[in-house]
Amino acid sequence: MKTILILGGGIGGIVSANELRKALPSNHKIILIEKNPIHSFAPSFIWLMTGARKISDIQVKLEKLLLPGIELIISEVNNIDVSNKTIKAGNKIFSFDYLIIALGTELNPESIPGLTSATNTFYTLEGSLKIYEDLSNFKGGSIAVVVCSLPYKCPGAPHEGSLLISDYYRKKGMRDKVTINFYTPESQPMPVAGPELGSAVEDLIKSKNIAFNPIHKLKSVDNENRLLFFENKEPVNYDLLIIIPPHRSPAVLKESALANESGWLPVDINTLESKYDNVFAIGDVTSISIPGRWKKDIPMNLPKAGVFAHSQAETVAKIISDRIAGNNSASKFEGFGYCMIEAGNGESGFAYGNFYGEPNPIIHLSNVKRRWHLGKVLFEKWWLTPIGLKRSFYQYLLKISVKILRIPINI
């Protein structure tokens, strides 16, 4: 008997746990350890942010996500011990023969000065719900979209978020009353993906009438002038402050022997294994720096984002199945992901490609268009319906939406 401890109940572990329970005959044990037992789907905080969705259609007990068979223990991850493999969690010491470590990323808005956690984002289930408040009651003025540093997770967001504060208000009609900025410290949107979709979604934002400010990197933040300051750059008043927070590393894994000088832990880029045997790591805690790059004297990491940590729990769960059961895996992640950028009006983006591409990433792009909004709704009454007949009728659907709306995806 092995015992598989998988950290982190987001799509990496949940996806991670239940293809391994698919793959090992019961006497192998799966333990999932997720200190919330609520599951909350983060790429829909965007639309609860707008009003298009209530905390009800996007939020699942995670037990009922996960297959019969996986030991759900609800806990927060007090220590990783490699090397007595083993992990504390609450006042429990699990033993481990092999690790998946899915812990994602924690916000830290206060390494900003004039930024706290009370700060509006979209990028926590609270913000969207507060940022819905504020919209409600903007009678008009200046609204700042600020990317604070990099990295941050799920690269197309932020400029989701614009879009569809935009939008929002066009609805309301009342676009006219409304200035929105977007400022961010990269020099195009989304940098990995490229120069064609960097320019593609600069446009699409500027043709919403939204300002687009790179190389903005912000400093801190005057809450009773409503001044924001940035580098090398003159001071910017704003009416409504919507942020994009510092992203870090989960304290557990900076006090771990796993992680590097950044906080974050690299991983070999096909296996996803660490520097240790048999200890894993997927999605947004990753540091995986990518085979091409489009300046040279740049590298580039992996960006952070749901569909990678989907693909790789596969790999992940196939490679250790493999190995369980005494044969060499050929399973391995090759970098293929794609984004669907939210645009209002019903429509969005699409984007797809091969992100381990050399000389460069391989990155194809579609026009704005209703059936990529509609796959990317699809998805998400998939992911959220419980495990069982009722999610294998959605994968269904789903497989057939995919092909009658000819989304180049595998599902």
Ligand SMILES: Cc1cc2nc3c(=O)[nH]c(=O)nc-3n(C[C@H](O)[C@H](O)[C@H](O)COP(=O)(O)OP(=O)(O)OC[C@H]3O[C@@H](n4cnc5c(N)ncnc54)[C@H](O)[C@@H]3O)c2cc1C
Contents of the next structure:
Amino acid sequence: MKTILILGGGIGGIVSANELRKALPSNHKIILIEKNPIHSFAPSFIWLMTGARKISDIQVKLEKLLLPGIELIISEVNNIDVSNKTIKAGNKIFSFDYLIIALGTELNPESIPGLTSATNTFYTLEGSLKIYEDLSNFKGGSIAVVVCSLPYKCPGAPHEGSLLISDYYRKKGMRDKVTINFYTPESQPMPVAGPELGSAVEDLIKSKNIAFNPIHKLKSVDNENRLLFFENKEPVNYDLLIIIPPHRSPAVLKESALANESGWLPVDINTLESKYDNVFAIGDVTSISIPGRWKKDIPMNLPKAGVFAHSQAETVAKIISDRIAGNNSASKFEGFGYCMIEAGNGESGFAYGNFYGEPNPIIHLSNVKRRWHLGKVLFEKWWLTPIGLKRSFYQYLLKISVKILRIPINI
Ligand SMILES: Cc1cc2nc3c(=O)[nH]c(=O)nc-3n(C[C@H](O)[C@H](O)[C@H](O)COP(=O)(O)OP(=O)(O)OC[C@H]3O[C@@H](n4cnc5c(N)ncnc54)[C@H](O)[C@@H]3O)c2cc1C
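The block above covers the form predicted alone; next, return the form predicted in complex with this ligand.
Everything in the complex follows now, all chains and molecules, and the chain you saw is the first one.
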């Protein structure tokens, strides 16, 4: 009998627990440790922010997303000891034969003077609700959407957020009373995906009358006078500030032997195994330097996104179940990913491709269409539906849609 411990019950943790339970005989133990009993689906925060969703639409009890036979422990992991193959959560020590770390990221707004956890952001559930209130009460003026620093999760989300804010005011008939400025330290949207995708997203943003301001690295904020200070730029005024806060790796990881100097967890790019045997990491917590780079001078990492956490979880579950069965595993994560970019007006763009492509990532962008938006909504419905017949039905619909549209993705 083997024990597989999974740390973190977000996207990667949920998928790996379910895939392992499907693949392994019931005498093997699968234990998932997560601090929050309620799962909130982060990709829906942008809809919470504009009032298109209520909290109850995008939350579900975590236990309802897990197959029978998975032991769920609601507790905070506070120590990872890979040498002794134990972890500590609350006051309990757990031993493991295989470990999957899927602890995601933490937000760290306080690292920039003037920002606090109360600064508006649609990167949290509470923040998205607060922005909805602020957008509703806003009588007009300038809105600044600021990506504070790199890395941040979901390279598409800040752009989607800005596009949906624009759409919110269009629907309210007051778009002409609002200016929207997007600031980012990057030289283009989603640099890792190459110049063509970057220009396409930039054009999309500009087509909605949102000013795109690249190479703006936020230094500090003067809340009283509503001023933003960027490195080597003149101060900028705002009336309503919305940030994508700085991200950092989870504290418990930094204190372990696994983290690199930046706090993230380097893993093999195909097997997701760390430098310790049978210790894997998936999703946002990892640091994966991608093989192809269209800009040689910029070190590029695989973006932090749910789509990667999801398929990495499938790969790792297969590798572990193969090893337990005594087989050599050929399972590999090969860098494929996709993303629907909400553009407003019930439409989305769709980007997909191979982020491990060489010499450069090979990413395709399909025009903004209603069908991609519907695909995103269907995915959300499937993800948030408790295990059971209804969920299987949504999964079937997703599979059919992917086939009909000939999208090369695995659902
Ligand atoms: C606004 C927004 C929109 C997004 N849109 C998309 C999208 O359209 N497509 C896409 O692919 N991605 C999207 N993402 C990104 C996606 O949500 C993340 O990349 C994904 O959730 C990462 O999965 P993960 O399993 O690595 O981490 P998470 O899903 O963040 O899970 C980590 C889990 O670990 C738990 N945890 C952390 N520390 C501890 C501890 N010490 N003890 C116990 N539990 C702990 C956390 O509570 C959390 O549940 C979006 C993100 C945001 C914020």
